[in-house]
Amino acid sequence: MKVYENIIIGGGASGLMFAAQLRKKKRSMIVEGNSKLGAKIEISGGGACNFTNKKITPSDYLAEKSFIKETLKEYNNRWLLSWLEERGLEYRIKNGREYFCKKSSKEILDIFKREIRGVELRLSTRVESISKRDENFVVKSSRGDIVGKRVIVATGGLSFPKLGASAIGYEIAKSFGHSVTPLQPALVGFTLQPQDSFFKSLSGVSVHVVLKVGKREFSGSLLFAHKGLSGPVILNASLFWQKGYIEIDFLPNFDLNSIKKSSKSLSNLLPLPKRVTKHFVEALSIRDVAAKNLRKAEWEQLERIKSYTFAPAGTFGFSKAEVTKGGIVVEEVDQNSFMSKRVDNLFFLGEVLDVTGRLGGYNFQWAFASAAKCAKAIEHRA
């Protein structure tokens, strides 16, 4: 039986970069559950992949710093983006910092196909458990037995199970005696307590906020849904929530003080959608009066408008979920080289270990820079 130098278990953005970087790819094989490459990288971005963001700190990541730091710095935007520049890619910058391919994700996936030929590929190929014997790793899958060196594993998270996500990746770590954090949907939108539902009636609405969960801050849009709350800002917010309050300003930047002597309507003052002011104004008894007749009472509702805490129900789960929170404890692998501390020669890369960021680029860069730190470690020790 052929024994290949490297089975990269994932054909997604941790996988696919892994391979790019190989000097000797014809031993190597990617070993994927989907019938193509880059699932996930072809409709994100809303088909452009957002892959980079101009601004990537590991504060921008719920992980544990010390591990992440070197290889953000080490691998960080401008490597990628020379990386990319290099082999063709043109893009376009959105709001001043998020990096998109200029017309859709496909030029992100054909430089990398280029990039990866000598690889052999399995598609359509199902992993169902890894062994060890002797020296050797036994990949068991739906097309049979694949013997390897090495074994990368670059599963992803259980986000987008309609495009082949599982949870493979946890189960092969936890196979070989790693620890796996409670994994949760993030960068997802919030369902609602029964005394927010009012939110529900505005779906489609958006409006700019400023939104606190815990220590962080987050401005940008905020978008009412069918199902509660979503947009940017909420998608942000979910990657820090646990559980209770969230504090959303739905007036950023208006003092209140400004309109108490106004004789115009609060629908004509408050700088929202008048049908945002409207369901707001009647969910908190609010008269639609001239502002300086609102009492005493009202004023203090109104001021909620400013500083309206909710305790979401929970999300949309992980079918809406951008990505996957939780994974492989960090502390289990090697931060230089990812290969696991407790089995030699085995990998993780990407969303599969407790690493996750923030909307905007940074999971694609933290998926990219993991696996060519890795690669550059197998390559120093072959």
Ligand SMILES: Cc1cc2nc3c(=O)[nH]c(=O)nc-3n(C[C@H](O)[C@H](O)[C@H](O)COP(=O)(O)OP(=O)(O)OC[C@H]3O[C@@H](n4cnc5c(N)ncnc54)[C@H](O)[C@@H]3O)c2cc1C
Given for the second form:
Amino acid sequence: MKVYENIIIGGGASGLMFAAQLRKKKRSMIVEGNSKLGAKIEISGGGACNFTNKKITPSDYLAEKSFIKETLKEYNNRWLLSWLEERGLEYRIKNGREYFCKKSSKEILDIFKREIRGVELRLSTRVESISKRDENFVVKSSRGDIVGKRVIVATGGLSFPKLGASAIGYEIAKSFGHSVTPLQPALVGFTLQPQDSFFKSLSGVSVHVVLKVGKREFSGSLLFAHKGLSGPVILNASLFWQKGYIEIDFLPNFDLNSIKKSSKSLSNLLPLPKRVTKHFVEALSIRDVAAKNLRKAEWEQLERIKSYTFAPAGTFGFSKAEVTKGGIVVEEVDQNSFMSKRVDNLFFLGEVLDVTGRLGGYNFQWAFASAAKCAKAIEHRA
Ligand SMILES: Cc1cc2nc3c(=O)[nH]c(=O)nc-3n(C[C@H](O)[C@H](O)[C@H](O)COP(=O)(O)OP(=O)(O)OC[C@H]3O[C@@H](n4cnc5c(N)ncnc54)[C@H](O)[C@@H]3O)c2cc1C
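Please move on to the form predicted in complex with the named molecule, as the form predicted on its own is already shown.
Up next: the whole complex, starting with the chain shown before.
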């Protein structure tokens, strides 16, 4: 039976970057459950893939900082940009800091498809388990066994199962004695408790807010959604939310005292879409009358719009989450090579590790950086 040098499980962001970095592509194989490579890359960033950010620091991640620091320093946004530019990628920058493909994610995917030429592909093949046979690994798949010297687990997280996500990476890790921290959906919308469900009738409306979750503060767009709350500011908050309260200022940079003497009604005064003001005043039992005629109790209620505190009921779940929070415990993985500290020649990359980034290109940056560093370490050892 043929023995491969590297069996890469998962043809997503980290698996593709790992394969692209190999000098010798022969005797390496990507095993991918989907019938195509990079399904998440393709639909990410609204179809244009937000692959990195102008500013990347360890504090943009929920992770053990000392584990990710050196990798993100060496394989940073400048490294990624120049690697992609050298291969002809054109990009655009959104919100002053988020890097997207110029037109479509196909542009970055095409680069990977070119760069991995020579690596054997086994598509539409689900990996079921891995075991050790002497010095080698036997990868049991839906299309038979594959034997290899090294296994690179690049299987991602649990989010978006319809794009091929599975728990196999965590199961492999556990079967070799690794620990996995609790897995939760992140970069995801919040569902609401009955008392806040009036938000749902604003479905489709976006407002600019400042939001506090624990010690973190985010400012950005909030989208009232059919199922609850969504939009960039909510997705970022979901990364740091652990069952508890969230505070939202729906009127950032606006001083309510400045309208106290006005004879205009609230819906004509507050810098919010009229529909939003009307729903708020109704839900908070405030009359939409001239501001100067509001009662003391109504002013007190109105103050709540600047520090609306609520406890989400939960999240929209893995089917809608962009990423999985939690994963393989990084202390059990060598930070220079990404090799398991428990089993030689078993490697873990990308999202399957307990490293999760904010919205804005941080998760692809991590997937690409961990893969490139691992490939370099392996080539160095070989
Ligand atoms: C809708 C959406 C939009 C996103 N947008 C962005 C964005 O713009 N910017 C950003 O930084 N991040 C974004 N992300 C997150 C980003 O896609 C992931 O963090 C990143 O792809 C992780 O890379 P990975 O290589 O670890 O895993 P993945 O890219 O998920 O790759 C894992 C691969 O393993 C395969 N696989 C799983 N189980 C098996 C099995 N049993 N057998 C064989 N193959 C298997 C999967 O099919 C998949 O192809 C988005 C995610 C989603 C869901």
